[in-house]
Structures are given as C-alpha cells and as structure tokens.
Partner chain sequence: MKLLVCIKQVPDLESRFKPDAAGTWYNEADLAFRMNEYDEYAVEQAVQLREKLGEGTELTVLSIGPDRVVEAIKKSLAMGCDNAAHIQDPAASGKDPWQIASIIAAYAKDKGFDIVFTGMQSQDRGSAQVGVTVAELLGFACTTTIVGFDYDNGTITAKRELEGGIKGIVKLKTPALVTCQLGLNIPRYPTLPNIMKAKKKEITVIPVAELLATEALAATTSFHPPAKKGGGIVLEGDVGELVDKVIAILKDKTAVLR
Amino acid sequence: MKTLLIGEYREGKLLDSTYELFGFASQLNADTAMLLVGSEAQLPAYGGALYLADAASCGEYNPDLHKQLILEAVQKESPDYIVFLHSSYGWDLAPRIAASLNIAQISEVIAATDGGFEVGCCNAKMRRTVKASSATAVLTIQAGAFPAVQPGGSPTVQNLAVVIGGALEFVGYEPAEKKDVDLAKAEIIVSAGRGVGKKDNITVIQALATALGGELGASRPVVDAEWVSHSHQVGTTGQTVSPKLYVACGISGAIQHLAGMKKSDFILAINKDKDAPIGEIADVLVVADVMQFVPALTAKVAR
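Since we only have the sequence so far, can you give its structure as a single chain, in the form predicted on its own?
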C-alpha cells in the first residue's frame, strides 16, 4: 500500500501538522511519498521521496497550479491514497483532485480500521466506518486525530517545474478577526462542557477559572447553546490551545475538542462518567458531579 502525503507550508514555514500525515501512514503501515509546495530551506525530517515545488514561484496557495502539481506526483507514484490534512488547504484541494481523477473522497478521517476509515457523524456525537468505492481514494484527516511522527532523515528531492497559468493569484493572508479572549496565550484554562447542566452554572466554572488565575473555555455544545460566546470555544472549530493546565468540566471528549487541547501540559478532567473519552488523555480524571466538585475545589484554591 502506498500513500501520497500532501504537506503544508505557510508564511515561509513547514507546518508542524504536516507530521500528522506520517502518523496516519504509519497506522496503515503504508509506504509514503510526499508533495510539498514550499522551500528547500524548510524540508521535512523525512528520508523518503519528496516532490517539491517552489512556493515563491507559484504561490503558497493557488488551487489551479497546486492541483496540477499534485496530479503530476500522482502520475509518478500511483498511490492507493492521496492524503491531505483536514484544513482550509485540504478542504479546497481534495475535492478538486478527486473530481479530476474521478475517484472517491473520504473527509475528516479520525481513525483507520481494518475495514475502512472512521469518520464522525451526527455532529460528531457518533462514528461510522466507511470504505472508498474506488481502488484509489482521496482522504483528509482530522487535526489531532493521529500522532505527529517525524520519520527522520533527509528527503530525496525531485523538483517539480512550476506550472504556468491558472485563473487565480495568491496575494497573501488576512489576519482573523480579533477574539474577545485569546485562549492560545492562556497558561490556565478551565472549560465548561454540556455536563455543567445549564447556562446559569457557567458562573461556577468561571469562578474556578478566576481563582486559578486562568481563562474560561468551552466545548462546542456549550457555545452552540449560547451559554458563552464563540471566542471561548476550544477545538477544531474554535481555538487550539496548549496551556500549562487545562481543566475540563463536564466535557466528554469529542475528537474535535480533544484535537484543540490535547497538547496541554497537564489535563485535569472532571466527569461523572468514568469511561468518558477525555479520560484517555487526562493526567487526572476525577469521577464526580461537576457541580459538586468544582465549588469545593474553588473554595480550596481561593483560601
């Protein structure tokens, strides 16, 4: 089995998330080749074949040109799977490649199984296993679902000629709208999940965050219910954080939330369900009613 991994490069740097592609390939026990539109100065630590196009010449993103480059690498490698990160880059390019090759696409893969690939469904509350209907398929993998793996070594580089043409021109990046709360800079985050019960109970979680000198975070269901503003959301559709301490209050641990906070130095989870998925990555799991335990913890901290 062979995979063609599509690396990502932004603002002059190879993105660390590119190494999650190798984590995915290792779980398939697949041979790898990589395509990167980037720079000789920023090559991945990878001892395999690397198809490299110069980002300075063709733009860090140009869907028409990048599609042609990927199709050229596909022709040379004949991979079983063409694998993108489930990012804005992957969202745009993956369906273009699938349509050009008339092959299947499976989006937002969160696990590889013997029979296919697991993807989320029902707003990430459930999982299902799907198979490609074609021999070759395009995949996008969910951020944080697979470990970042650095294979090591230096790649064997094959330079791809910059393709001329395309109706679009890459201009640059526009900064995201400033958030009310920048959780990415917080050293302590106390997050509320659906398990806190109701909007009025958010003040209890906020009190613990204040006592610890941290910021209030939240899971997507809490934001969707309009208990807190979107600027507090942690996860792939919110903010990605890596604080020294992350306290998860009543958060079960959907993959999208875990992907946004799993790099925290220390994770304390409070949940009445001892089998909640967040317990798999928590350093400490407190099995208790959130609304009983958190006020008691706040009282101890505030002394």
Contents of the next structure:
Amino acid sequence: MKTLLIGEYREGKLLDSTYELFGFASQLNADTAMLLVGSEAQLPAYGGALYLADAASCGEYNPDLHKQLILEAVQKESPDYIVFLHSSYGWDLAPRIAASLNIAQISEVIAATDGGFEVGCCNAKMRRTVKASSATAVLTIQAGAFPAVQPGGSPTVQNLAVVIGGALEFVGYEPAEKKDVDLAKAEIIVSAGRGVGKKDNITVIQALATALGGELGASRPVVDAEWVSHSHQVGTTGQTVSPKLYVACGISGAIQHLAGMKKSDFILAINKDKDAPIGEIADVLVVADVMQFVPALTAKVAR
Amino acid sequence: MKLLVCIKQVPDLESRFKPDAAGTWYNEADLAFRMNEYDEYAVEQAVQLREKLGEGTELTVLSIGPDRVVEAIKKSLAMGCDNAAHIQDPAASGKDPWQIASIIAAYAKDKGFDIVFTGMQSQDRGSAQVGVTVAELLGFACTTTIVGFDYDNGTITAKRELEGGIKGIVKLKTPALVTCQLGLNIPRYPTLPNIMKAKKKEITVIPVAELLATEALAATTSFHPPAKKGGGIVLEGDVGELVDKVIAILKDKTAVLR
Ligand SMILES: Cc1cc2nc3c(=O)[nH]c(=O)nc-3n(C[C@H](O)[C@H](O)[C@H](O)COP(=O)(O)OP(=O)(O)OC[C@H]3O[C@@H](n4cnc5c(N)ncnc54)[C@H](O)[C@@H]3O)c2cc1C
Ligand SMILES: Nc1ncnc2c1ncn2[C@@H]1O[C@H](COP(=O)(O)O)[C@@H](O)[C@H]1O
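Next up, the form predicted in complex with the partner chain. The previous block was the form predicted on its own.
What follows is the whole complex; the chain from before opens it.
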C-alpha cells in the first residue's frame, strides 16, 4: 500500500503537524512519498521521496496551483491514499483533488479500521465507519489523532516545476489578536461555554474562577458572541493550555476545543447532557445545570 | 447579480443519537431539526451582500432533503433571501458529499450565479467537502473558512481563519464560492413582519431525480457511539450533594483545593 502525504508549511516554516502524517502512514504500514510546497531550507526529517515546490514562487496558499502540483505527483506515484491533515490547508485542498480525480474523500479520519476509516460525526458525539468505493481515496486526518513520528534521514528531493498562476491572490497574513491574559501560565482555568446561556451569566463563571484563584477561559461561540474577549479563547484557534485544574462549564467538547485543553492535569466538566463528548476526557462529569451547580460550588469554595 | 446560498437542516446536536434500522446513520424519530449553524453565517452574509447591492440582485436559497427542510428554507426567506429551491430528496442523508455537491452543481450550472455561499461544514456529517466540490464542478474560484467578507466590483476580499488565530487575506474574482465559518457575523433573527413577507416568496420544488447523475464514491458502513475510554466519573443527583462530592474529589485528586 502506498500513501502520498501532503505536508504543511506556513510563514516560512515546516509545520510540526506534518509529522502526524507519518504517524498515520506507519499505522497503515504503508509506503510513503511526501509532497511539500515549502523550502529547500526546511526539509522534513524523512529519508524517502519528497516532491518539493518552492513556496516563495508558488505561494503558501494558492490552492489551484498546489492542486496542479499534487496531481502531478499523484500521476507519478499512483498512491492508494492521498493524505492531508484536516486543517485550514487540508480541508481547502483535499476536495479539489478528489473532485479532479473523481475519487472518494473521507474527512477527519481518527482511526483506520478493517477496510475502512473511523470518523467523528454529530459534533464528535458519534462515530461512523466509512469506506471508499473508488480504488484510490483522499483522506484528511484529524489533528492529534495520530502520533507525530519523525522517520529521520534526509529526503530524496524531486523538484516540481511551477506551471500556472491560479484564481486567487494571496494578500498576506494578519497576526493573531494580542492576548491580555496568558492562559498558558494559569494553574486553574474555569471556562464558559455556550451552555451558560447568556452574557450576564459570565459573571457567575468568573466568580468561580476568582474563588479558585484562577483565570476565566471560554469556548469559541462565547467569544464570537462577544460575551468575553478573544484572549480568553481556548482551542485550535485560541490558546493551548495545560493547567492543574480545568473546569468546563456548559462546553460540549468539540474537537477544536479539546485540542486546546486536553493536556490539563484534571478536568471537571459541568454539563446537563450526560452524553456530551467532553465526558470522554473529563475526570469528573457533573450532570447538572451550570447556573445551579456553579454558584453552589463557588459558595462552598469561597467559604 | 445572482447569489446562491446552500443550507442543510441538521438535528439539534444536544439530542441523544441512536442508530437507524440499517445501523448506518441516526434514527430521526424524536429529533428536532434546525438550520446547520455554519449555514446561518452563510445566509447572513449573503443577505448582507444582497442588501448592500440592492435592486437587481437576486438571492436564492437551496436545500436538498425531505419535506422537513422547508422549515429551514422558510427561515432563510424570512432572514432576507428572495426565493428558494427545495430539491426534494427523502433519501438525502444516504448520499455522500460528492453526490450532494453534484446535485447542487447540476442545479446551478446554467443559472449564472456570481457568488455561492455555503457553510464550512455540516454539523452532523462534518465532512467540509460539499462547498469546495461544488466550486470545482462549476469551475468557480473558491476559498474556505472565512471570517471576513467584502465584495466590490467583481472582487471578493475574504479573511480565512488559520490555526492559532492567524488569518490569511485573499482576493478572488467572481464567479466564486466561499465557505463560511463561525465568527463571520452574527445571524439575525427573522422579525415577525419578515416572517409574514416570506410566506409570499416562491419555493420551487425539484425532485432530486431531475438533477442526480452520479453514484456515491463513499459509503457509511456503521454509525455508533465512541468506544468509552472509561476512567472518568459521572456524577448525577441533588446539587447540594454534588457540590460536596466535587469538593471532596478536588481536595483528594488535585493540589488546588485544600
Ligand atoms: C476551524 C474551526 C476552529 C475552531 N476553533 C475553536 C476553538 O479554538 N475553541 C473552541 O472552543 N471552539 C472552536 N471551534 C468551534 C467548535 O467546533 C465548537 O463549535 C465549539 O467549541 C462549541 O462550543 P460550546 O461547547 O461552548 O458550545 P456547544 O457545542 O453549543 O455546547 C454547549 C454545551 O452546553 C450544554 N448545556 C446547555 N445548557 C446547559 C445548562 N443550562 N447547564 C449545563 N450545560 C448546558 C449542552 O449540553 C452542550 O454540551 C472551531 C471550529 C472550527 C470549524
Ligand atoms: N443537503 C444539503 N442541501 C444543501 N446544502 C448542503 C447540503 N449538505 C451540505 N450542504 C452545504 O455544504 C456545506 C458543507 O457540508 P458537508 O460537506 O456535509 O460538511 C454545508 O454547510 C451546506 O452549506
């Protein structure tokens, strides 16, 4: 079995997540070739075949052009699987490859099973097993689902020529918002999710954070609704935290939130839904209404 | 200008999901359905653009599914879409993203749309494929996961959200498709007068057989709950007792409470 792995490179750097692709390939026991639109100066620690195109001339985000490059490598390699990370780069590019080749795409793979792949669904509450009916398939793998593996060695580089321009013009990056709280250093974080109900209720969550001597965190919808500022957001597009105690109040446990807090030493979750996926990683799941339980807990802690 | 927004109706994600008889998807009995959250951002953005462009612009909302999806269509009409296409398909949930995209592309191909809006992913299936695939099939420029949108004279400037909160700014010429992400806007609630007005808007019903010409490329063979990892304690019951139990556990298991 052969995989063509699509590495990632951004703002002049090879992204570490690229190594998760090798972790996936090794679980499949598959031969690998990699394609990277990156730089000669940032080669992955990997001794196999590497199709390389120069990001300085191709652009870091230029999906039409990257598609052409990938299709060229697919033709040379005839892989069984073309594997991307399920990331802003991967989910943007993968369907273009699948559509061009008229083959199946299976998104957000978390495990390989007998002849198929396991993927999450229904906001991570449930799972599906999916099988491709085409001989070749495009896969995107969930960030963090497979271990990062550094095969070691230096790649045999085949340079890909740049052919066309592409329909998009990439203007530039905008840096992440400045943080006024550094959650990465906090020992205790009490986070508010959409389950707190409304902006006024944030004070109740803040009160528990204060009583415990910790910081206020938040899930993304709470930030988007402007109940708290972005600097409090935990998750893939916010901060990654690893406090001694993480309290998740009314947070369902979507993968993008978990990615930011699953390394916490102890996780206490309060959720009215016993099946909420946060229960999969919580040390304690309290099945209750946050607005009843949290004030009662604060009162006892403060005493 | 002609605008299209594609919406899917999904179950309330706080529901309990049970496998259907075939064991390949959820059982719809007892589930309440509503518009896919990401599609609400898509509808809001499309309506905002419709309002900015004013007269001479037509915004169509499209949904593929059984008759229940008309509820989501009506909401979009009440939010400000001009008319709707209901692609009637009682078996939509059994189709793969490739087929759904092919149906949308077959509907759109000779209608001259300038901009198509979709959600970045559906919350129940979450494949994040349909939008980009439609763009490929139509030969449209496309960008994904947008949290900022501006249109001026044939050019879209979009802000894409990348990992870690960084954003990428891209420009694309119409015809184009964008997939919308949380944080793009705050969807409006339809007002009562607009709900009344929406009742007069036209919903064209098209049987899916008229548009479907592709076979599925992927099949779901099983729908099931995640394997329980165990370890965690689940506490239920009286709030006062729960608080005492939690304090005892925190004292015992963490160094943060003494
Ligand atoms: C590309 C991308 C990046 C993302 N980045 C992030 C990120 O960095 N951080 C992030 O958090 N999310 C991120 N998300 C969003 C993520 O997918 C989820 O939508 C989000 O985490 C859900 O937030 P939530 O748990 O607060 O809300 P919901 O999923 O709506 O969950 C609310 C929970 O509260 C419970 N609840 C409701 N009422 C009560 C009550 N009265 N008492 C107790 N419990 C109650 C419900 O049972 C439910 O479990 C991202 C998504 C995408 C696509
Ligand atoms: N049945 C459907 N009818 C209309 N649009 C859909 C349908 N399914 C998916 N879409 C659109 O495609 C997007 C991505 O869906 P998915 O690829 O299933 O994650 C959704 O946010 C919708 O905008």
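As the structure is a computational prediction, the values presented were derived from the model and not from experiment. Just so we're on the same page, rigid core means the largest C-alpha set that superposes within 1.5 Å between forms. Residue numbers count along the first chain shown, from 1.
Taking 2 Å as the criterion, Gly116 does not count as shifted between the two forms: its C-alpha moves by less than this amount when the rigid core is aligned.
Superposition on the rigid core between the two forms places the CA atom of Asn201 2 Å or more away from its counterpart. For Pro63, a C-alpha deviation below 2 angstroms is recorded between the two forms after rigid-core alignment.
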